[in-house]
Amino acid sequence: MSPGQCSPRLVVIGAGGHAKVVIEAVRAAAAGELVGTIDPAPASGSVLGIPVLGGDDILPRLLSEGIGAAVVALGSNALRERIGSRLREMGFVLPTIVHPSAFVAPSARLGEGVVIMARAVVGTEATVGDLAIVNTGAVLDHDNRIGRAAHVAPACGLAGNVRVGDRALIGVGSAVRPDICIGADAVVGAGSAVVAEVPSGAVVGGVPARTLRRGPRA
């Protein structure tokens, strides 16, 4: 943020463990002033001190009042994507949060409503898409392309070239080889070393990662 520029007043999406964890990376990033979250059915009422504002339907009213920025911590890609964009037709702007430990290429690019967790790496002519998680420790070397509402979860390793596709999600601790395609909606088990093309919709795990699911047929 540069000097003099005012810190957005701005509320979080969400009231569970993913947004635990994208409050502190606000606070560390120091990306706002936290208002509170929204979530219309929250365990508590409040996330690490931070109230729970009420459901959805309040929304308008905080676009009103001048908060107008939104951070959408939801792990469902769909939901995630689905929320966002309603939020964009409101009105609230999706800044794009990056954990002051992570690391992102002066080449990178990131999309609206990003969210780079700590330690994270984003390399050189990276490019991750709007509403798309980067968890914690995940490294995405040169030339990744990461779609839109997609999450690559923590300690993911996707070497070199490799695309995946929207809403697609790369489990825990898994593996991708240079220059592999990743499909829209597909899913990544935890631990998995991907070494060929995943189709849309299709689920793989293992080492080498198998088919476990097809996706939909065309």
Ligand SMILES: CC(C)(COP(=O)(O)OP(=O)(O)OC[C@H]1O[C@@H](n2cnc3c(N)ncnc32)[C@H](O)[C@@H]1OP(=O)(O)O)[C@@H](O)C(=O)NCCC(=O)NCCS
The other form holds:
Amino acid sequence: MSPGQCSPRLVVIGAGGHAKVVIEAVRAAAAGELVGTIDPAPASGSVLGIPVLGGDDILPRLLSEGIGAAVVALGSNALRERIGSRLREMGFVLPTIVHPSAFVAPSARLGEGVVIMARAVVGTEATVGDLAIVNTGAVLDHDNRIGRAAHVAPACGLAGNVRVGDRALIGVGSAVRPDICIGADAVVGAGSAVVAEVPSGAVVGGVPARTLRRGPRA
Ligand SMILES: CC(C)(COP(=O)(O)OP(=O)(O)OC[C@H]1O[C@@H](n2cnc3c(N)ncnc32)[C@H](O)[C@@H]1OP(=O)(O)O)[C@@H](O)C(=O)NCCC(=O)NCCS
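Could you output the structure for the form predicted in complex with the ligand, given that the previous block was the form predicted on its own?
After this comes the whole thing, all chains and molecules, with the earlier chain placed first.
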């Protein structure tokens, strides 16, 4: 934040494990004043000292009280995309959060509502779509294109020019060969080595990654 700018008042959507990591990233980045989290059925009354304020129904009131920024901290890619769109329509700003220990190349581009976690790397001329997550220690090399609300999980390594479709999940610790395209809504299982294209909606896993399922579970 540049000198003279006000710190935005932020609400976090979600109160689970991912929300905890997001809260610490917001604090580390001094990205705003955390006023609370939203969860209709919380496991406890607060998360890392941040109160759970209630369910989605209180969002209009928060907006009218000047809490104008929201970070969608939901692990489900489809849900994060849906809620993020709804919040934008309501008038919330979706700030981009970058943990101070991450490296984002000057030529990289990050969309709104993106979260870049600790020790992640976003390389030269990479782009990260709105509401996507680049999780702890993930490395995106040059020219990657990460889709809207996609999730590159912790400790993944994506070589140059990889394309990841909207809402796709690249599971923890996976590696992806250069120039590979992973389709929208695809899931790459934990610890996989992706050496060939992954069709939209497919679930792949293993070293090298093979198809586990071609679509969502019946
Ligand atoms: C791939 C994945 C989605 C499959 O989950 P699932 O649909 O519940 O599948 P199951 O656990 O029932 O396993 C089905 C089969 O796939 C195999 N399999 C599951 N995950 C695998 C993986 N990562 N790599 C290779 N094979 C895998 C299982 O061994 C099983 O094989 P079998 O039928 O021969 O016994 C899940 O295992 C996974 O890896 N998710 C990624 C989670 C992640 O990294 N999240 C990020 C959080 S930050």
